[in-house]
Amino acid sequence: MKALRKMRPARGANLESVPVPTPGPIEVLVRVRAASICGTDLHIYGWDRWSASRINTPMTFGHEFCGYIEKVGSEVTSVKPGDFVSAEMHVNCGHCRPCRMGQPHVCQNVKIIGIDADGCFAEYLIIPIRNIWKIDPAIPERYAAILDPLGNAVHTVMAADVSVKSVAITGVGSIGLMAIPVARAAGAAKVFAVDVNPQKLELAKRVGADATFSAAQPEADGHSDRRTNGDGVDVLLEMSGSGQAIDSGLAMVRNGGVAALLGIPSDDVEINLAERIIFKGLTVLGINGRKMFETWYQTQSLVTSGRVDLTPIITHEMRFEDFEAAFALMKSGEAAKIVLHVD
């Protein structure tokens, strides 16, 4: 089979021919139809400091996909060949304290398919049966391939309880953009988007933002104040991981508000905790992945109900073989979400 492999600790990747894997007794073999590129994949492709500390080469990366069951292990009874599926790519251990307390999404021993094991940038991949998610056949493949990142947006929005509240989203990459219609569907009263990329801010308007602010402007928080009677927003959804954006976002939140942080900083972040959090009495939520599997049910319901339109966010659909052009588009900032069609 064809697989996009990280062969050595350096920038780039190679399309290699490798054996089709064989599923174990409680695993399934999935034939991949479509896979999407995540910001994490861009880090791996470019081989930054995080990648060098985490990734062991050679390996097949990629962790957002949809496909069809090709073969099942001897003990698998819940799915059959031909079923349309995706998967929760965080494989929890099941025995650490968070797992045993019903919090497997923050498992202490988590392994991530596409980072710690061969991923979905391939014609076939192996998934443990307990991580398989059967997809409603009514969902098109291009949507099904991005349920994983959409789930990140859903988890962040639902954890922050945005109903009838004003919301600021800092960082409107693909997940930040997805959070806009999700927040709308969850009943947000107003949604503001902040980013440095004018193209992404235009997309934010298309998917439902009431107003957009350039992070390059010195007082983005002042703009949100003027639209909230000087109070500040009720909720911050931080999606960028930028230290400057986190600081600016926290400044936008009213006293007693909520900040949900999903973006991963690439380095240490310096924050005035007293001014930004303690004296304001903020509730700060760290958001990791998706709840297993509560978020998946919520995500699929939002898509099948038609309340979340992902079409503007999928800016490019490309052939798997054109991965180099796809990664170049991602790096340039011209793309929001790219779906690679494997088959």
Contents of the next structure:
There are 4 protein chains.
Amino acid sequence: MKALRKMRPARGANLESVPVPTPGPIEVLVRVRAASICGTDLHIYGWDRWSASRINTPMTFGHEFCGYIEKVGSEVTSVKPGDFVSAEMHVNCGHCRPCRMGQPHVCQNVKIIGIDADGCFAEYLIIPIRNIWKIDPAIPERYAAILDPLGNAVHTVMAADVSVKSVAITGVGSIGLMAIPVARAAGAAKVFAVDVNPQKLELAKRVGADATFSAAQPEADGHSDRRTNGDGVDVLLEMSGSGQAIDSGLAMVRNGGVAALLGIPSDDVEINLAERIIFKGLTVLGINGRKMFETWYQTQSLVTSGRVDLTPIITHEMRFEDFEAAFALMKSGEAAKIVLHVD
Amino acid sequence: MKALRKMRPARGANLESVPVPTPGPIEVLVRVRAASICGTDLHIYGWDRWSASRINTPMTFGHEFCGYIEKVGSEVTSVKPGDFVSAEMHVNCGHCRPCRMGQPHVCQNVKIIGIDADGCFAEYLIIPIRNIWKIDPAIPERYAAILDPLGNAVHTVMAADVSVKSVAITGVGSIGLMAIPVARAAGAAKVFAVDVNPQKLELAKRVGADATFSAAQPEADGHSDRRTNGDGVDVLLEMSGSGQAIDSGLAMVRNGGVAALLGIPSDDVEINLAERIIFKGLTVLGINGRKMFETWYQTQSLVTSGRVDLTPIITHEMRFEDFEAAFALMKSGEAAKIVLHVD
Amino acid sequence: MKALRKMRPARGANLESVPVPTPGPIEVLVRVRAASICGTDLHIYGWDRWSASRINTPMTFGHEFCGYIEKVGSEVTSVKPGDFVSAEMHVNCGHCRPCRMGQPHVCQNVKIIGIDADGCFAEYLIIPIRNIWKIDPAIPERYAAILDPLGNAVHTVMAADVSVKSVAITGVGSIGLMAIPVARAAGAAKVFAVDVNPQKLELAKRVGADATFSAAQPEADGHSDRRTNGDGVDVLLEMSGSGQAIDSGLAMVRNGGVAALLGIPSDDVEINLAERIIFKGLTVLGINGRKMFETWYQTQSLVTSGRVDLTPIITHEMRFEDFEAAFALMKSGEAAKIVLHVD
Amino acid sequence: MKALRKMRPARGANLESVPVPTPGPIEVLVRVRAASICGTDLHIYGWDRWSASRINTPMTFGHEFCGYIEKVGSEVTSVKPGDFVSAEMHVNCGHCRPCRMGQPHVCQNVKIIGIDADGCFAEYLIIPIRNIWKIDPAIPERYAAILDPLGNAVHTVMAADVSVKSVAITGVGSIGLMAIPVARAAGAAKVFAVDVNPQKLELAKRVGADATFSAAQPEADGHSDRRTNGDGVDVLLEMSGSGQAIDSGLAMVRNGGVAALLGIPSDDVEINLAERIIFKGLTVLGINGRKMFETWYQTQSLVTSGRVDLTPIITHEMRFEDFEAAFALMKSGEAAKIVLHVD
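Given the form predicted on its own above, I would also like to look at the protein as it appears in the form predicted in complex with a further copy of the same chain.
Then the entire complex follows, led off by the chain already shown.
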């Protein structure tokens, strides 16, 4: 089979021919139909410091996909060949304290398929049966390929509990953009988007933001204040990872409000804990991955009901073989979400 | 009446003679029996930068006390002269969004008696009836005088939910010390205390800590790891305000755990948000004041049932007139909690 | 002023001329503009067993209204004459345990204006300032008059937490009907309505139900099963008070789901606790009144944003003087919500 | 091996000789050391209506036990022969909605080992690896054998959240008795026990109840009222399954309180929903099984820390072969918990 592999610790990747793997007793083999490129994949492709410290070559990367069950292990009873599936790529250990406390999404020994094991940029891949998510066949492949990042947005929105609340989203890259229709469908009263990029703010409006503010203007907080009668917003969804956005985002939240942090800062962040969190009595939530499998249920429900329309967020669809062009597009910042069709 | 007053924007305070104030229709006049010195009072006495920016002289300070109702306003029906009381000194506005959302403890327009209005270092003071807390007469005055700081400890412990969980407390000043028996009474499975001061760690053990670690030793995390089979603690109660303690405290918390922050850093704090909060899926709670009046109920219940013994924490009892010696003792760091008896 | 009063313990009511009352120091006088008739008012008018046991004549009834502040007491600072207002008519005592635990909506000593004190079927009425709710002037009087029952629907929906969940509503009288657009706006994934009355089910569809089931057909559960892939619904909102509806409603809820009970049964209800609640691990919530004032904020937000359209639910608007015709209409079952315009 | 088996649909059971079973790839074989008799086992032994409808003979019953891993399946990596273990006997399907929503303890397709498959009244039994709970070797076998029913008590107590709250327990059979020290360890401020049996009330006091009330006396509520200043209790833990106890237990709970129902009524129960649940704004929780595996962690923590002492609750220890005497003792009501030692 064909697989897009990092062959050595350096920039780039190669389309290689490798044997189709065989599933163990509690694994399945999936034939990939579509995959999507995550920011993490761009880091692996470009080989940054983080990749160098984490990735062991050679390996096949990619972790956002959909496909069909091709073969099942001897102990597998819950799916059969032909089923349309995606997968939770965080493979939890099942016996650490978070795993057994009902929090497998923050397993202390997690392995990620596509980072710590061969991923989905290939014609076939192996998934432990516990991690398989059966997809409603009514969902088109282009959407099914991006349930993983959509799940990040859903997890963040649902953890913050936006029902009948005002919400500010800082950072409207692809997950921040997805969070807008998700928040609206989950019952948000108002959704404000903040970013430095005017084009993304334009797109934010298109997918349902009630108002957008440029983070470049120092009056961003003031804007949100006027929109909320000076109360501040009930909820912040931080999706930029920028220290400055985190500070001004926290400033926007009303006393007693909630901030959910998904964006990953590359460095330490300086925070005025007293003014921004303690005196205000904020609840700050670190968000990681997707809840297994509550988030997947919610995500699928939002897509099948049509309440979340992913069309404007998938800016490009390309052939798997054109991966070089796809990675270049991602790097340019022109693309929101690129789906690669494998076949 | 006698009142301890800041007469001018400078170090020190004067015992002055002033008229006994008259309560309005929805206020009461309280005859003070005992008051306690808070770290904030020490700042006001010494006149630091914060005091200079917040306090308008002349004024009477002090906000931890107990006493007896002397006189009630025309509209007051819920207490009568002779009732034994303390008071929530955070006077909330009653009409901002947090106030009307059931979160008056983070009122956006709060005024604090003893900071923004004349306080309890006096023979009498005025309290709005809504802020009065009737005290079970079974509670001795020395304890009744410190329900306010004890309430901070109770609020922090209860917000974090310690029932059948392992708990680390960073910083065992007077509130951190109180948090130890409070956490045990609230059901904590294990309580660890961390501080730089070996005497305070000794006292921590005496009031019920299962183990203590010196923050000076770099292996503090390691210690907690060994105590929790390498899992980390379920809950951090941060009561030091030290940036380093916050960092190592967050490191001790297991993935999916909770950190409640009460200690107030004097400067911005640098945090590795990705490793300390986001990937771990932590819940971080800013804690301010006391819940009105859930915290007061819980606080009183813990004292009257005898589950929280405040004796070891009240290191000194003195006459009100000896305030200068009391402030000197507080400053020296030798005292945990000093109760001043009025008349 | 004119006031609609129960003059004696018997059927009917009289439009009487009485003096305009004078507000005390912490009260306000409100000039009523519009009032609405609740099922409870119908009971008082018709003088059923409950009325006979609770109501002391002579008294003015009515508790759903809007109007303008006419006069304020000496201690009132948060409103001024001319402000557009409604009021929470449950006057909580402020010092029982639920009151001070942040649950004043279940005060153990509650008095209800319009039941235990003179109500809003009059040109003017007195309200304690703590109970006043300032209304966004953008809300038309016809809607402002029914914020109280709408608040019951909002309280039920928000307590059950419907965000991205499937919801069944049993009983679509006026509050059940209101709950449909409220649940949708709060993020419900699907809303099913169940009733015996086909006309109400028709109206339920018009205000946004995804599907409706006749409670008369024994297969109501089966219908909901098919609609939820056999899983049952996540949430039941019980608004009928009928024992049979409660039983079949609980049967519809999936294991681990939530049932919020607002409808008031007139008699004891037989429940198979083992099968309906215990083995399923259900959470059952008794719902009373409106949270003070979280529910009012949410209610106002839903109306001003236009997400909840009350137009189809207000079936009649009449002059206050035509109260006899209005009560007759209510009794006939032809009306959903009747608004009476005063002056 | 020896196994206590129901050979036919009738009263009694036989000690039979059967082959030692072989574990599949994701199963383990456990050598049983001690087992305990549950009320359910008594029903199966006596062959009541429920047993006749659920149990397929021949089968080995029993579901409370501890033992050592004897052999592991080919895919098992998390335990090894010689490990000391017990097991969650509710085998959840893993793919129904509750299972994937993080609520496997209310799986819609659950199978129970010892009821739907061969259980632990035998020298060896098979357990799916996911259901194995490794026991801290510091726990003696007599305690390790009853972690399952202790877990029911822990689940109920923790679901109700008793920290710094007053608690009434109706029904102090073996699980109700265990709930007393569990509630105290979890932070309950006061624990009251109610039962018809004076000996059990005596035992309740011995294991830590602050006060006990006879359910036979009509003033039971009154007693709890006096004990709580007329407020009622914060939390009810219902462990009797008696309709009358449920009614008077609900009456004891304060407005806004919580009732957790574990006891299983044999018939429908008549409830005054309006007065007991709706107007009071109660939260009623159906409790089933144990949370996987949060409850097991909590249970183990309570036992190893010594906060819950099971000694007074284990009234008898006997040899496995003396099962007939043991079942007779259970039936007589003289025993609380009987542990059978196998070897």
